[in-house]
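There is one chain below, alone, in structure tokens, taken in the form predicted alone.
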Amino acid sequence: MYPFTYHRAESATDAVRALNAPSAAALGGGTDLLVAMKEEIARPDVLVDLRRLPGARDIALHNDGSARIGCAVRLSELAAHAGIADRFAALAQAAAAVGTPQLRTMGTIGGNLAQRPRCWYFRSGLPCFKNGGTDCLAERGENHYHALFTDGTCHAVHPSDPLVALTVLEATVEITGLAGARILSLDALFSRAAHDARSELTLAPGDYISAVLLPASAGGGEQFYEKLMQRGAWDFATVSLAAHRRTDGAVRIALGGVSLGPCRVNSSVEEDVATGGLDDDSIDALAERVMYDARPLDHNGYKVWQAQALLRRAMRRLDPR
């Protein structure tokens, strides 16, 4: 690995100043960043360690039912936190599903959201969309693990388990940068994911994810996360699903392993599920409706069937009867 400088940020101002350098990268647990550096798809000159920032390791559960999770909270801490498991079960389950115990102990929630796609064409430095080329090489190549929903550019998928749960929990992210702190939706955070070779996140120089924010409406109700993998452990999802029937009866469902950013299902499907009383034929029809716009490639059509199976199970579990 090439030489680099390590900088431990002691304050938000210090972190922003250091990250505003032309070739700086935010460091959490390093479980993806260091691999990306070895693969030479990332070549930062300065690693800015965010783990000592005030509040970065804190999980704050507020009296109004909302929560703030600092960027450097470890995934193992999220999975084991009694308050998170009680209020935001889908997030605790998704955090517990990441990698291995060692990876969960090192990996942070901010780094998990900021990790790069695991597409082998991109990771090998080949001239795909993400590496400055004009084609998605996976589209006509090895695409067993690639996306079902794309805009026609990059067919990679985002590998985060927590991202799927956070999507149904209506989470937002706090971004700290040169102009101070601002709040972004997850959709806005990933809006340039398919086109930006440097990152999947909509961040300006000096910006970093400082916290994940959960609204009070995300607490309680019926919520869960389920993940299908090629192997029984230590693997990324081929397809995953998070679902939440809120205490007010509204339903939110999202899929993972099928797109390069958050993938919430059609709101009309969620409304039908919220109504309840669905028979098997109705559930089958709704699962097919969710996947109507899927565009499987030569080798990943099996993901459509996996997604429909997860959707059917979720709809039955969410039925209020």
Partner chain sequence: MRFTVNGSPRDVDPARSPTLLAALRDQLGITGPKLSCDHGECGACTVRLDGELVYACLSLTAACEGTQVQTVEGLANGNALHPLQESFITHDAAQCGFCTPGQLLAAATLLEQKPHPTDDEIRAAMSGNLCRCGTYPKIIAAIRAVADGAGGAP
Contents of the next structure:
Amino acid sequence: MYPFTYHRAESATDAVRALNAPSAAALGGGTDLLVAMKEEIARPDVLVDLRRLPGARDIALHNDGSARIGCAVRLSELAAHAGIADRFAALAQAAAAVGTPQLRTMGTIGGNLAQRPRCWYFRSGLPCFKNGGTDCLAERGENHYHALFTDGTCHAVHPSDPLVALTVLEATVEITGLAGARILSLDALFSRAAHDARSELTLAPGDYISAVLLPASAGGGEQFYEKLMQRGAWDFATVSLAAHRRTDGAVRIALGGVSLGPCRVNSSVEEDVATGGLDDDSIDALAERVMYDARPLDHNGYKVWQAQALLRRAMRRLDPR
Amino acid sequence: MRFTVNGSPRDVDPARSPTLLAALRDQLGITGPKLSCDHGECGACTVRLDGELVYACLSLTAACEGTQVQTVEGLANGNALHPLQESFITHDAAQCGFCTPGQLLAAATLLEQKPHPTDDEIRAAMSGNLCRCGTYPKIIAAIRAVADGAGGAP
Amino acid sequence: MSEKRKGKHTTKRGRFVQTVVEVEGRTETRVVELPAFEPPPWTAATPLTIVGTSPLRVDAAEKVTGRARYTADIVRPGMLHAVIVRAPLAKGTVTAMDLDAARAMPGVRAVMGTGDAPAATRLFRRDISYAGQPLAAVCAESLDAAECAARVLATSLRVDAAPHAVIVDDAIAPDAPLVRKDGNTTAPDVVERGDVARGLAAAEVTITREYRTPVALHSALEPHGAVCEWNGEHLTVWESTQGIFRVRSDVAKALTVPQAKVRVLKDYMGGGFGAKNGAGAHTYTAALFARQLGAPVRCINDRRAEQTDSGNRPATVQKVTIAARRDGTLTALVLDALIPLGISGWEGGPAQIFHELYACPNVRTTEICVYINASGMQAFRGPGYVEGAFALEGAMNALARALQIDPVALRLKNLATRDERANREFSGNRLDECYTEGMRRFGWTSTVHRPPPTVTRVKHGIGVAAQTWPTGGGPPSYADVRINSDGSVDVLAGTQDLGTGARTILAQIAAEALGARLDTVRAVIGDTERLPYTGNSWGSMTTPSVGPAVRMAAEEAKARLLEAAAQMLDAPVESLSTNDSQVLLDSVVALSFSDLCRKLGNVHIVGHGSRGPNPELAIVTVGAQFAEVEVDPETGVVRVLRVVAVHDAGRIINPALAESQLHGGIIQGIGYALFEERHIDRARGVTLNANLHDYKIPTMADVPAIDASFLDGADPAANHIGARGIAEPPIIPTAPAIAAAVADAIGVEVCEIPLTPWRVLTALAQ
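Moving from the form predicted alone, what structure would you give for the form predicted together with its partner chain?
Let us now look at the entire complex, which starts with that chain.
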């Protein structure tokens, strides 16, 4: 690894100041950042450890049903937290589906959202778009694990499991930066993911994800996360799905492993599922409609089938009747 | 920088060894944790940090100041082996032995959290430690025996 | 009996004879020295008390405490660290590299580039013929400093790229770039017995399939590595290797040093699986820097180098035609195989099992090796047979389905009763019993006339496949057994324990032959300077090769001990025997080994043993495996639920350790069947998944219930300990058994492994 200095942030102000340096990187569990540094796709001069920030390790369940999860809450804590499992089961299940016990013990929710794509062209240091090149090398290469949907050049997928659950829960993120704290939607956070070579997040210098916020509407109802992998453990999802039938009857469904950011399904499909009473033919038709805009590459067409399978199952499970 | 390794205070220079794995192996000569993938993809470097299971290859040395680190060398109590070590021996749960230090720490952590795991819970808890020799069935049996109170008996 | 066979088989010139030795499925003719005597074979009826039992692995305590020292754990005073800079593309020429910039980096002690290594090492050449090829190396005071300088070198590298071919289709295309000067393919290797045309004409059913197998990577958790240290003209090499003597001869030759001045040591190693059979770039790099700098040097592959340039099981494309009568009798087997070896390698091709597993009168195999711009192959557990079994057993299962014959019944009908390839009898082959015992343990119900697949979400299926593998071992292998002045025993053999348990079983064999207590016997292995020669630990041959030499050495030591005891007890030697480290006179304890040896003082009681030539028999380990899987036909995800394996390997020295070997082979076979596959970018020629996440080896969550066993018995015709090899056989039938179970579950054959979701779903969609 290239030499770097380590800075343990003691306060939000301290963290922002340190992260405002030209080549600073926020450190959570390090399970992605250190790998990226060893692979030389990241070369920070200073690592700003956010894990000791006041409140960063707190899970706050508010009386109004909303919740605030500090950026340094670890995935193992999310998975094991009774309140989270009770109110936000999809998130607990997604956190439990990450990697391995060690990775869950180390990894933080903030770091999980900020991790870089696992595309093997990018990670091999080849001159792809994310490594400063002009083209996506996976587009016509070995793209078994790549995206079905992209609005930019890059065809990588976001590796996060929790992101998929947070998407259906309509979570937002609290960003702390030079101008203080602000709230961003996940869509806004990832809006330039496939366009920006440097990062998947729309963050300015000094910014860091300080918390994940769950609205009251995210609590309860029927919610779950399902992940498809080749191996029984350790793998990133080939395709995953999170779904939520809210207590007000509304339905939210999102897919993972298919794009470089949050991937909610078409809201008209969610409405049809919320209405319920779907027979097998309409379920098939809806699953096909969700994937209508998918643009499979040479080797990842199977993900369309996998996504449709997860969608069909979710629709049956969410049917109110 | 000072931390505690297997109960003894130790000093290391984080600038020389950015990762905990390098600090343990290269500065302290503690070679139970192995360097195999260096990317958190195999588990051979598994140690316990303040009682929790981590990959030493992805743990930043500088962030470990003041922590308690346990490696396989600290599992036995003097000459008395940990029951899992005894059980690994009697169940032939180490072939080449390269992954064994990490497997043992993962198993010890599991049994502290869940003294009576099901086989599926063992599989899940141990899934972050690869074994290329394929010793898994005997590792499960060794853990099972300790959990069932059979100790080192096969 | 065995003498007579030997007479037929060997050409005797005094004490030396020519004999045929089988290694990794290849036969070699060698001249070997006849042993001074051969003890009478241990038959199935011989009462043995230590061999055949399961004492604990003798080095288990070292392994569970972290005391076991592997190559990367070796630290020498003043040790330096070397890092190899590797080619970033698959073909081209190095035009520039700034070695001086690297030399100027902090902590750097030396740099080697083009032309700086002896030609025999094949290191640091200007011409690049695969990505990952060593181009230069840096030696520095710390690994970090060496890596930093290596990055500077890599950045300064300028290369003229040339067209490459990294997949078989590109290498055999009409306008293919030349991979090697002598062409991209080898001449077809055609082996035929009988009359295939007639066999095909006589068939009532003919099935043709094309099978494809992937490039698989050994992925030992301990990467290749060496620590080298010169003391004057003497070189010591600590190496993670399956063959200390092979490393010694490789290094001596490449560095033009006498073998007598090279010492290779190997204590513990973290797996080999066939990839660690000699010296490599890391060894030469460490040795050259160490000589130049007068300091010890360590050079260990990082994971990317390990997954890119340390050997692999080559891919195959196998077109199989299988022809039979309606009753299942095979009439012809035809294989046309392409084997993309990489830039180099030998033909561990898939053909041989086609000639050996079944009693088919008409067999023709054609193998063409193809060179591609990728790192060369190395033997990988069951080389050739693993790939061949996937195709042959896949075709057998397809034939069974076509004929509506139970796949076990089909196999039993065509069971080989002798080795038709080499026209020899078997020393022992109880494959029929493996099938019947396996069926019983599995609860096998015929896959014929089963109800059609149900509409439940997850589908279950069962499958079977079989294996054969030459496991005779052979000479030369030597061992000494030395009885110390306290009666304890050293077994000295220059072999190596890969994690197989060789240390344990060699001690068991010696203790048994000597009549010594096992806890007084220690096997000393892994040192070329102090120990007698044995061959590499490959080809499942350590037990059948070294085991008899150890037994013979122990028998000779025992004879000498008893001669001394006869003097001491004033009794005829014929009346003496040994048991439990005691000398018995007319079956009554007369003297303990320790008392006897103490009285002898430092009189050296040593026995020498050597491995004699093989009989003119086919010596094979065989077995059958049964698998049950669950397939989700909507997602393409396959899970193996259970595997039953029954193998026949003659005598099992230590059942617990042997069972561990079966587990290991089966679990690697599951990886080969479901997950493992090198992905290489066709355009850039670079391996994309040179890590342990994207190259997927099984985790504990992927391991099914495994019931693995050996038939009881012994094979005294194979060698005088009655044991054949066991390490490689269990990986051979696993993938085809799983593939058969998947076909049974979903009603569609998937003829390419690994059985990934995309392959399963694509097959289902067609």
